[in-house]
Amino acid sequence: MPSAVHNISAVEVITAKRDGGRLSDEQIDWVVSAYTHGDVADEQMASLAMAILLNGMDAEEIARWTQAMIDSGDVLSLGAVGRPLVDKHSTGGVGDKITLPLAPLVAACGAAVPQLSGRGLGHTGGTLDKLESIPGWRASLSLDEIAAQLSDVGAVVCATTPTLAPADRKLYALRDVTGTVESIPLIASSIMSKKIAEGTGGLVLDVKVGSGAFMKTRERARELAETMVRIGSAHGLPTTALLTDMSVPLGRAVGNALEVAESVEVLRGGGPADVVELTVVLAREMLALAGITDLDPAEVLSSGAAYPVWERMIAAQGGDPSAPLPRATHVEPVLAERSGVLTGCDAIAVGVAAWRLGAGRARKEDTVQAAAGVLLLARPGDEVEAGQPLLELHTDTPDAMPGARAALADGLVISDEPAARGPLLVDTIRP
């Protein structure tokens, strides 16, 4: 799309935002389209992204930017699946395997969940990486396969399609290498453009806050949540956001196959209390948006009724839900240095340790180890004895053990007295 047609130039758009101005609808539409088609160079869009990070955008600019990214590609049409469509998005954390039990649970209650997911980067795990530890499971589905699985099973977790918000895919990669990831307008529009283009009828956002989250403070997490809820409202997508604690890992398992195993426990009616709690809280919000109020997801989950949906969901994508999961060739404990009460288990420390063991990637093109990760044998609030195993480190590359232990050096705190911990659900934000 040549700039002369619209009498707009990249430099004009950059300088307008650099000087604290408001971008017009025409400027936003043009620059997003031109960048997608290669008529705006990476260095120019990087400059604009930095100007947006420094000077922000108002609500109207963010809504228009989101729409421009949606318009850069296709919008899925999934209305014929025969169930109300509702989805969930998490901003990412350590041990955040909630999508795995949540999608089958909500489907078991009568809704359809089109969960288009991504891969992990750094200490934050990726849903697709976790599921790919199941023998035979495949992430890539065609649009027809997605629609058919939603109609038949009620839940699909797969990779996003290449034609869905391609502007976001290109801009996301640029932000990752130009120090502009932290911009709330760009984070919010990135997440929401994909979810709106996905064609869901309702959206619940799990915005993590704490050391293991992207947003470290409650203020920043709330700002992001409120921005995304406003975008949803502006685009006619009913959206609710929950702020949830990510100061300690979710559950006991951090790592791909380890988290799948824990998710299966939850689907069979067991599992760690915090994973069960968050799964049920999110399911209630999703079912409310779907208009399903006659079922209690807590009862459905504890009964094990969602597990058969999981089996069908995995099998529909080529996976064998009964196959043994990969197991690490090297497992070492981390021992308590003294007796007392475990009061600290820092999420970022555990996440980095799991990443160094091979559970995550430093670059998008890196591979991950299916069996690598960290298993928490003790949780904050537990009394421990000196020499007692607190964690297990799992890896296929034993040379990674020292780096993982170094990451945990200040992350485990044992005290003489228990320490109070805040609630898992911090806040709820509605339109």
The other form holds:
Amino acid sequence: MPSAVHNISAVEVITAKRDGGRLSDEQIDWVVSAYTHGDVADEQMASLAMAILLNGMDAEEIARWTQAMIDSGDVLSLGAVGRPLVDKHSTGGVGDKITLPLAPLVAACGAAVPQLSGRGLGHTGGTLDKLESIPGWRASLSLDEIAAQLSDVGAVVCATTPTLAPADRKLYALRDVTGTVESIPLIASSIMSKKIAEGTGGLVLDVKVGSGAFMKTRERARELAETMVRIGSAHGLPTTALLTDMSVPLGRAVGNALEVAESVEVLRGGGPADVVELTVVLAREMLALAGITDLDPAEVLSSGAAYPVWERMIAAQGGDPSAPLPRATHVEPVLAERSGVLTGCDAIAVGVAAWRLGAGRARKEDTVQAAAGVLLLARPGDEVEAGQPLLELHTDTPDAMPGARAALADGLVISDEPAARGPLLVDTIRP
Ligand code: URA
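Since the one above is the form predicted on its own, can you give the form predicted in complex with ligand URA too?
Starting with the chain above, the whole complex follows.
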């Protein structure tokens, strides 16, 4: 296998980073391209990813790494859709169904949202998995279909194409099995390379912080957000990042079809206050980047005007928006052990419970259950009575119930007094 080109070799790149040095532009371009083409072996790239995780990369290295990943594939050209393009990316959380009401809302206000998504892994659900619970809906679209839907409807949520940042596809799978996911330079370049290659004109990042998030502390979340905003600036992509709370699940529904049903409530002008608040905050930032300042997304959402856009968005991808959603064959309550105020409903505990019930996958090849998940009947701050149902567990595989209950064992806290809760919007980071 040719693992050296000109005067660069994989071992030299690995040892430079292992010893705390910085990688040159040529080294970065070469190693990303050679890995994509199979000329750098998985074990060499795994070693380099670990060296990057341990020793970091500076801002210039990260910008160049991102560019090399973009250059590994195609850059979509969606400029002809006739509306300003703007997208959002969430780092993933429990009950985070915000894309579902947000994309039609922003489209209803006049922008176009090209949301090319991946699938969920672990305790955070994937947007495509949620939408696939709608009968007939399909995730895979051709580039022509994406462009046509953006012009006609203004919003597309679909599977990313194999030609978009293929270096990231290969590297992310490798990081997943080599303990190298949690590197801020690698996460930031992975996310931003895909969004820049997608051809959006503006980007709003929802960086989650808390137990149910990738980033457990505010410091790490801020560092990731700042790194991504800096990459956006270096590549001429106007980018705003919001840090938002993920210590409790968003809304009441966690699980694919359950979250679609809750999103429809929001699109019809109702739904849980936190889901509405976050949808509106993100829409406001997206519309500002798109230059649309004459509409209040809160009014558009509460009027129900985004719902017909949702119907068209789903129908354009073969889905039947009026078809009944799948329902689980087994539903069991989780009861309050005492009376008091529910002060804790830990996002990671609920996320793992939903995952064990079948809503998420442990490996990429796994299938998910459309109807599995957790419904929160009580929310933090609610007064509860002993024996009252706090949650509902939904699954088609009743053997999964004990595992889900075990995940929740320390996740629900009932106290004598209410506890103060932090805000949903923790911070905003602009270029
Ligand atoms: N999501 C991505 O797309 N890439 C990462 O590296 C982590 C989360």
